[in-house]
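Consider the single chain below, provided in structure tokens and representing the form predicted on its own.
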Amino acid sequence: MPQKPDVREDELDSRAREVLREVVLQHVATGEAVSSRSLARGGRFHLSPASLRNAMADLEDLGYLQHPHTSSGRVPTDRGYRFFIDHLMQSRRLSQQERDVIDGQVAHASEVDEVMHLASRVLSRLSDQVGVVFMPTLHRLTMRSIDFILVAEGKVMCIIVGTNGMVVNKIVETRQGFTRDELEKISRYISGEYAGLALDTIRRRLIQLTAEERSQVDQAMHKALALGIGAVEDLMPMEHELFVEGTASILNKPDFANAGVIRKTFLALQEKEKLVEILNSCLNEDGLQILVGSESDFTHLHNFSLVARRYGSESAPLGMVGILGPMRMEYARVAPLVDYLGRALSRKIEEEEQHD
């Protein structure tokens, strides 16, 4: 589980806060350790390099800055980034073009796979980081309606529409023959009886009904129950969906320039279970979530930061959208991108529910 340090704004006086803010901004912009001379040259402070050096030394003693072995300057620690994010960061406003790009992608997305592909891609493209989109088990999806369409001999297309407006298409293979009228009746029956229930609940009820009334239902009902179970069971192996877009962008960052680090980072992005675990835990939290370095196992192990936000209705969050990048990330630019996309997806889902 993520563990964010408790950093209170009153821990630092106004001068210390300004020095920390400038160190973070300069380090994010340049990738270099920040010295007291570079702060003095910036002209923001009417202080001598010696006074700034003392202020930076105090911040180091308090755990907000650290001294890289090969440099005379200092860089932010995880705690320094956390203080910056919580108390000093001024998120920039998205441009109209960025909002238009996000709104355009959301407007054209309907099916689950399409939503996840487009959302991860647009985040990666706009941020030049790794875009991630996560949706937990599909069987938690609440059904609005279900339709069955014969697409080939022995193959029936199952179209499940969730109450959140998402659409899931699955092919169900069956040995039984179905006419168009039979499939329409089965669609009406299952939609009428089980609308508003989670797919996993529907599956369990259909199985129970089959077991309890095996000798009491006619052949048509047996076929209907079997097809319904097959449709929902087809979703059961999909324990989660995780789309990761833009892996190359993070491997090109100076922070991961070392060949050994590149290989380790690439393998980390392939082994996604830890990332899924973090995103799943964030699903219970409202608003924007930012995890820095040691605040989670995954980000700590690979020197990452994660900016994420859940999307879906307030009562039933559907998943998470986020950006994964180095700790030296431009949080003030990345955070509003993730926040806006999460809100845009949530608005779309709420509109779909209202039109139901």
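Fair warning: this is a prediction, and the values are worked out from it, not measured in the lab. Rigid core: the largest C-alpha set superposing within 1.5 Å between the two forms. Numbering follows the first chain given and starts at 1. What changes on going to the form predicted in complex with the DNA:
Once both forms are fitted on their rigid core, the CA atom of R92 lies less than 2 Å apart between the two forms. Here R121 does not count as shifted, since its C-alpha moves by less than 2 Å between the two forms after the core is aligned. Annotation for E277: C-alpha shift under 2 angstroms between the two forms, rigid core superposed.
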Contents of the next structure:
There are 2 protein chains.
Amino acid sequence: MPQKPDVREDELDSRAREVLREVVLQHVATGEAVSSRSLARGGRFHLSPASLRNAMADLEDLGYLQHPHTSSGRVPTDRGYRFFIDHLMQSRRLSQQERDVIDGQVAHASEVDEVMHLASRVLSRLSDQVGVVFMPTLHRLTMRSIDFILVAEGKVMCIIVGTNGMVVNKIVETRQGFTRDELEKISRYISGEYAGLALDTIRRRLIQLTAEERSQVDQAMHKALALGIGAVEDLMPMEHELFVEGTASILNKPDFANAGVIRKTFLALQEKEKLVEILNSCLNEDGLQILVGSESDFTHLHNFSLVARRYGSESAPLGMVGILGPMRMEYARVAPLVDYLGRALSRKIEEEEQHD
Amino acid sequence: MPQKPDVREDELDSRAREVLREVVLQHVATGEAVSSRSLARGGRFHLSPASLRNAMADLEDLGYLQHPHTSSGRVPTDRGYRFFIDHLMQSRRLSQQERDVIDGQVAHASEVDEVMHLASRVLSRLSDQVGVVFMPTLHRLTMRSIDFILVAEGKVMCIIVGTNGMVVNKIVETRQGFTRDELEKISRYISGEYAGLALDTIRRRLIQLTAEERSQVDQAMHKALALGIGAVEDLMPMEHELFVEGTASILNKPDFANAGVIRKTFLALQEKEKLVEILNSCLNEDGLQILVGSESDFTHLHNFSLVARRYGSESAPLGMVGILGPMRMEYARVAPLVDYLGRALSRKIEEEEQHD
DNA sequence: CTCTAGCACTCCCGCTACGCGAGTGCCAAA
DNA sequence: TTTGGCACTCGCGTAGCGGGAGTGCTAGAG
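Switch from the form predicted on its own, shown above, to the form predicted in complex with the DNA and output its structure.
Next comes the full complex, and the chain you just saw is listed first.
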């Protein structure tokens, strides 16, 4: 877990907090640096620009604000945003429509790929940022049933249904020939014997079994075990761990006015390993998480923030959903979105489990 | 089919052709406008800059070249590229390594999604451009076998294997409850009865059957037919018709120096309908196809070219593979790449068919 | 002690002018 | 038909010049 800077709540008096808050809101809204005048014009303070200037200067000394040039307004720092998020932000409630969209999408999905696609897309669309969905490897997935279907000579499709209702499938190549009947028997055998266990446990047991009873088991059994091992091993690495959707949508933001920034950002988004690492490190934390700017040491993505949340049952987290956008984003709007989607997914998964 | 401009081969004498050719090559290599001096320096002509200027001026009058400003070198027009591609280009042979990469990837793929992903990725990587792979709807896919697997109450996974070895699968929701045995019977029945027919034919026949024998057939049969129809209909629209991969790779090209161009390009790439339309219109043509700049009326993608080729057996084309890049691209390198991948895919599909 | 008005100072930004360099077009001579 | 020469045209980078916005500081008012 990347550490957050030490931001004590009591460091700022009530005026300073109000000013910081207003600066963040205004800067997020306009994208411009905020001047003392424009703050005064805002009408929320009955103070002259000069007084506000003093307050802002103090905030700057404390590291909550900075100004790019001598003669331009102020902009929040990472630390400023952090304080805002922790102590000043009032999350907006989701509109009925937004909730409907999320619920609707979640209700449909059943196959893994579909779920991840839908989730990242819905986040990206509703937030107008980049949606990311991450699923750790399937090692921990507990199996409800497994099926083998012959699709061609030497090719068997393997379908695993998890106890959480998740469905994954993959075609495995096998040198040995199988008949449909054989495959059915194998499906039944493994389903019956190993239901409720995690994939990596199943794999271990199968291998154990092969070794132990090397010569005792008949040849048919051998073939069955080999197929089972192959299938589970093929499925576990799961290449598409990370879905990133809506990269184009950030192009419309004024923050991406020049080509260099765009280039860097896209290249960074392409390198998924780092992002996976960060998301993975958040997997143990409960509740909504917000990483601001440099807090996630995603070096290529300066002034980006990540708003993410774990999903899956509490005991066995399945992955993370979240959005990625410029540090200057509407946290109050985005945060509840991510939170709601994470909850909706988790709820669905729990239902599936009980339904079993 | 977008029409190509009328470019007669005999319009240019041998000097003009050589000059045009050299201009294209140099411009593609450097990205700069080509001046008469740099042509002369190239050493391929034993002529002074002044003579080359005359030749270039003639080419400009005929519409093969243009110059952006009064005082800068010349750049090929769409028409110039067209002539170059049709009459002047010498395709480079693929390196052994490139062929190995393509063959290796093609050998693996079996499931539809996988094939399309791999193909677009390999094209994008080898050409350093945007790879596109397009598959028209599955209406014409001829079925070898169909399988129904129960994955949860009310959810049945349907797997269709085509005579060309292609495998597609989808989970269909059904209100009626099915037992595993019932599903197996249905699989067998439909596989036996309809093997070798196209999906849309199968769909028609199933519907016909339901209507005809409305009251005569027993209830089990009814359920079976309904499930079959549902599955086929669910599968046919196939949302992921178009795969676009490697959009980030074009960011490195100098052609994308300013943000406006990038923005436009990415937005255009996002609108897949238009691209689908263009690829669809090329589906009837045989062999490698190159559309230069405005020839494909992809209005948002000015000065982009499309190099594409049909794949699948001759009688039943399956789709298009191709790459999309700036008009200023190395056609001699890209063209054989696309061609080879298309052939490799087609060959594989034909093998699968005979193997049946 | 706090707030505010005033003022000097800094720095960004857009505009214009200028000169250089690259390239062309044309003409006249070889 | 080719070539050298020369005038002309632009694009581009640089420098210089206000104007404007915003700050920091100080002194005076409440």
